[in-house]
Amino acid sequence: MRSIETDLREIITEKDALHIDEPMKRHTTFGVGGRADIFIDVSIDELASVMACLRRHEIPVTVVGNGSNLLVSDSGIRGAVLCIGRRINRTEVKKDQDNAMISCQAGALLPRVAMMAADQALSGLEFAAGIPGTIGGAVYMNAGAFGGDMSEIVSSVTTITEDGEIKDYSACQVGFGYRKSIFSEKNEIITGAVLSLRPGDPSEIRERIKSICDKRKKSQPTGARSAGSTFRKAGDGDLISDLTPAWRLIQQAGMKDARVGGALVSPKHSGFVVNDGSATAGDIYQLICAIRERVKEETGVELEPEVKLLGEF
């Protein structure tokens, strides 16, 4: 029987795009995580063939983007990790008299697309200029910050099914809510999205981007190893104004100085768990669990992680 590596190397054209026994700490902003059996930095043209090959060999698949919202366990990930990143990141601006669109492949980074929009005098994506994620990940979880989110600008989304079928979704079919979309319930990979923006003054757009990035630097641990906000806001419904910030509940529960090993609650923002450089994924996970338990005891509220857990904990 031919090996899975042999078959994959016949499909994947770039030598450095396929890695065996790859440390996931290289691919997450937390900087932790064990090894993936197979790691593939896949291209859009290879995607269907790679998935068919993995299915034929009965290899489980995990999909990641920029790793900015992930906690990978110290035991790693069994099977194959498909990275929708640098080889699926093309963007194209489309303008006419009535419409202003940016067509993005799923691996395009949000800050890069936000600056491209600014260069083209297109407004609406300023909120995303400091979010270190990809378009695909942002659509998947309806990423947002500083009063804006993806639901406000997504016009359509393209996916590929495990059988290689290409599917298109209009904005109204995506089921956006607070940090969610229908794709968390579908076995499909987001490959691209079209963003609907509006004309604006380039200098004003850049000024808004600068203001948002300055606010982020002042209020969040942007220089630390983290995965962004560790917990979702708490409460029922999709209106953010009706939800309670996690940091407030964490402080109320007396956990603002909590630490486990090299993982700690950020002194700058209690909603962030950060890695001081020596943390393991186990440290981070144990701290997340301790925070959830204490908040539940002290406030009656059960915090839900915004960070996605991969592997066994």
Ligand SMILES: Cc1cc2nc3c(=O)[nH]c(=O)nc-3n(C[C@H](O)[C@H](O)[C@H](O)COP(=O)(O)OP(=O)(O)OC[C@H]3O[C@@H](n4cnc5c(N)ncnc54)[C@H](O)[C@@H]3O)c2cc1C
Contents of the next structure:
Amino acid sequence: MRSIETDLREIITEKDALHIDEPMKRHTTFGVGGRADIFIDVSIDELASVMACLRRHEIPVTVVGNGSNLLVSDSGIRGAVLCIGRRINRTEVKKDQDNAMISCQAGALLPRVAMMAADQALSGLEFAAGIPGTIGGAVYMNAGAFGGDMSEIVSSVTTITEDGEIKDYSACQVGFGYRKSIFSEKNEIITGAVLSLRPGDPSEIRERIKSICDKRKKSQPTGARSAGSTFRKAGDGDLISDLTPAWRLIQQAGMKDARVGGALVSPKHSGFVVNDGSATAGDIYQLICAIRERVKEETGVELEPEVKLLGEF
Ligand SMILES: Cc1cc2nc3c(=O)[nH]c(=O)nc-3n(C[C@H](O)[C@H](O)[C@H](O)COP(=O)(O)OP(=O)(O)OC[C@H]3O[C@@H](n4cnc5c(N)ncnc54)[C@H](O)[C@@H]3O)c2cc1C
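Structure of the form predicted together with the named molecule (previous: the form predicted alone):
Once more the chain from above appears, this time first in line as the rest of the complex follows.
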């Protein structure tokens, strides 16, 4: 029988798009994570054939975007990691008298799309300028900040199923809630989304982007290795204003200076676990567990991680 690598190399012709035994720390903003058996920086034209090939060989598939919300285990990921990123990142602006849309492939990065929207005098995506994820990851997570989130601007989403079927979802079918969408329950890969924006003044839009990025720099460890907010806000319901920020509970529980190995609670923002450069995924995981345990003991609240854990812990 032909090897999976031989079959994949027939489909993926670009040099540097297919890696065997690839360290995932290269592909996560935490900068940790063991090796993936196979790592594929896939293009849109290759996607269906690559998925069919992996299915034929019975290789499990993990989908990632920019790795900015991931904690990958030190033992890595068995099977194939499909990265919907730099090779699936085209964007197109569509404007007419009534509508202003940006059609994005899923690998386009939010900060780039936000700047592009500003250049095109389109408002609504300012909140996303400092979120280092892809459009696909942002739709999956319903990423948001400073009062805005993806649910407010996504008009439709396109996916591909395991069997290669292309599916379209209107915004109301996406099941957006606080940092969630229907896609966590589906085995589908998001390949693109159409964003619906409104006309605005480019200099005012840029000013809002600058002000949001300045606020972020002041209050968050933007230069450190992290995956953003480590925990979801606590409480029931989807109204963010009714939820309790994790940083407050972490401080109440006396964990603001907690550390395990090279993983620590950021001195700048208690809601962020950061890697000081020497952390393993195990350190980060143990710190997350210790925080959850102490917060539960001290406040009675069960914090849930916002970061997605991949591999075995
Ligand atoms: C410094 C910093 C600041 C951050 N600030 C914010 C913030 O303000 N607000 C916020 O919401 N988040 C924030 N984040 C977290 C993160 O950037 C977002 O969750 C982002 O949406 C993740 O996108 P990604 O492409 O990196 O996805 P990944 O981290 O690669 O993946 C996240 C999840 O989405 C799934 N996924 C990714 N792409 C696809 C796809 N194409 N199809 C199907 N599933 C997919 C993955 O399987 C995984 O379960 C921050 C992170 C960092 C490092």
